[in-house]
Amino acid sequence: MTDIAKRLTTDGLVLQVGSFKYSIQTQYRSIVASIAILYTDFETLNKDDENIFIDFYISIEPTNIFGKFISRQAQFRFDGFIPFNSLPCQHAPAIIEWGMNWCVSSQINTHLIIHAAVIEKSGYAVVMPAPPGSGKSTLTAALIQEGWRLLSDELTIIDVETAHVVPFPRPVSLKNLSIDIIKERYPSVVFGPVSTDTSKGNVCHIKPPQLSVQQQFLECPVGGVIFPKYEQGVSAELIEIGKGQALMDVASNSFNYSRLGSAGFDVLHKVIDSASCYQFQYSQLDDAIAIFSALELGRE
């Protein structure tokens, strides 16, 4: 048994992921395999070190280890309580990723948390809020193979004092056809286990680039806010939008904007005021990559 597997299945593996420390426990071999594949570049910490403050204690276990039928359901636990319903055990690798996102989006109110991918190049971040099915994660997965730094696939974390993005470079989630598209286009990308037949279809995560993990404490200002939308057959096009509309749309994609009150408005105003704001439609990754490569950020 490897050290990672032993710690996961006993008193917990502590991972430093961006600004947060997770203690993770599980008996599921699929999760052990997933973490061993996707998190090899992340720092693991000594749980007994009295100087370490662990932000989130999480586990995924069978709902009832004594019942063969019931144990086909996997249950996510946070600090010992159950925040949502159990799911089929074949979803376990996806559950751990969803659960790690939930910890930050539901528990953190020291930063503005936006449901958006965020990537960086030349010192400036591009925030990409978008609903499911918009092609956001496929676009993100492609761009981070084309020289962009991954800051996050799902959660844009904004420091309320500096208005800079705080990196959270975890594995990128892909679904259904997007899995095959990225596999074919980028054969060297490392894929974790597939969670089959979830509510989103087949879900798989890809390993974040090593450099993105090494730079996970390097914050940066926002240079662009882009709302992407995949639509079959359309020509790739950036369409500039007003800052007032962009602010409202980003606020509606935030998990804690209203809870932060005036601090949320102030930091989001700073972000939008300094960023170029666009809607973006595309159907071909080649065209999307070319347009993003030509972006001039940080000139507002």
Contents of the next structure:
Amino acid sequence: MTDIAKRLTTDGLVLQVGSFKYSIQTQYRSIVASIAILYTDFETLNKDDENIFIDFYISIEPTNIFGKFISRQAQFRFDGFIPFNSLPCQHAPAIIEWGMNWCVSSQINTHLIIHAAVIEKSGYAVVMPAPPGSGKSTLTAALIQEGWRLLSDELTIIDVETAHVVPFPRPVSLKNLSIDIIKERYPSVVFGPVSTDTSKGNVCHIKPPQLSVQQQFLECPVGGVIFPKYEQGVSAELIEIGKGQALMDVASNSFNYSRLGSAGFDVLHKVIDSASCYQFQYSQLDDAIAIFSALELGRE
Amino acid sequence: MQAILVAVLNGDQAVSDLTLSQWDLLIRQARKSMLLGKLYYFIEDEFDLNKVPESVLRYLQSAHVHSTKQYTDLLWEIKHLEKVARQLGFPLVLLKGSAYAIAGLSAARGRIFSDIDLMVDKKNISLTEKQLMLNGWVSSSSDYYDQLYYRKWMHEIPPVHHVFRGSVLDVHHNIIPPTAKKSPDASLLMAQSHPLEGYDFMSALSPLDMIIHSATHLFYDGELDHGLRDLVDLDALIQSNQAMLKFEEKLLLRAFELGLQRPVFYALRYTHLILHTQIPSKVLQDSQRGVPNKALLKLMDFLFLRVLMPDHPSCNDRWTGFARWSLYMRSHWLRMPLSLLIPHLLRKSFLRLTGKEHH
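Hand over the structure of the form predicted together with its partner chain; the form predicted on its own is what we had up.
Now the complete complex, all chains and molecules, led by this one.
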């Protein structure tokens, strides 16, 4: 058994992911395999160190006390607390990713947390809030193979004081057809195990680029806010949108905008003010990549 | 070994000496006990937030943001409730957390609350319920048994929630069920309730009755899920009343008047033992009149000193589970006679076994 597997299945593996330390515990082989593939570039820490503060203690275990041989359901726990119902154990690798997101989106109020992908190029971040099915993750997965830095696939974390994006470069989640599209375009991309038939269909995560992980403490200002929309047959086009509209749309995609009160409005105002705001429709990844590489950020 | 959260709150452990891994445990215990927001203020008052390591501080600040938001939301709900009270023509008496907050008591600082608890005279219950419904609050339970059980045996009607805003209200006519062995005369409590500052139609129990209610809730009613949080409430309530002339003597007199001297004795005993709450020794002595016999007291110490610790694995010993179960059974035993209790518990365990109910 490898060291990672041993720690995961005993007292917990501690990973530094973005600015958070997770202690992860599980009996599931599928999660051990998934973490061994997707998280190799992340620093692991020694749990017994006196000088370590762990942000989130998480576990995912069979619901039944008799263990995985009887129970077909896997339960995510945050330091013993159960935030959502158990799910079929075949989805364990996806559940751990969703659970890790939940920790940040529910516990952190010092930052504005937006449900959005975010990538960076030449020092400026592009935030892409979008509902599921808009092709946000597929676009992200492609762009980070084309020289963009991955800051986050699901959660855009913005420092309330500086209005800068705090990186959280987790594996990018792909669904259904997107899995094959990315596999075909970029054969060198590393894929984790597939969770089949989840509520979102087949889900598979890809390993974040090594450079994005190495730069996971490097924060940056926002240069653009783009709402992507995949639509079959359309030609790729950026449509400028009003700042008021953009602010309202980002707010409605945020987890803690209303909890933050006026601080939430102030930081979002700062972000939108300094960013170019667009709607973006596309059907071909090649066109999308071309348009993104022609973006001139940081002019506002 | 003492739980680190308790040691910090009672002053045995200096915050300045904590290592990062001790902070780690402190934050976990406080989060599980719903005391993170309180810890923020405790550290602001007793130490210095600027000296807290950055990785730790964000959890204290996040809790502070959360509790501040809850307070703002509460003020908004109370505005709506006062409108209802105005229509009714009599005041609604706020209980527990929301009362502490609106009264501006230190017990409310950083406190997290879920429901708003109200009390009215029993004769006004159905009138209140109707008026609430006209203003958008509807019953949360459509289960026939629940409705019947609450209305027939409980000191409150089934919870109501607002159809748009989602706020949940528990409307009471007493502080413990009328079936309980020590149920007080609710009119005595209502008689000493008084309007809250800045409001014409929102009231609170008298400061003494607030303490007695809090003590009864914790040590009689047996809602022990957040035992330590409630004990911290009691500590703050007792401390903010210390300035009152002969406060403790009056507290004991009032407790006897309501027949609730036993829970008040426990409240004084365990706030003093666990949180080192300052209580004059004469009062601790006088409260002994509410004391159970020696053997029972030993047993209660054994149970409460475990159950009042943070509900976190790091604070459990081999007896904690047993202690929680025992006090849960005790609370039901005190709540109602066996002829009611047994069918009720059987129904509950059946529902739990069949997976239709989780708690």
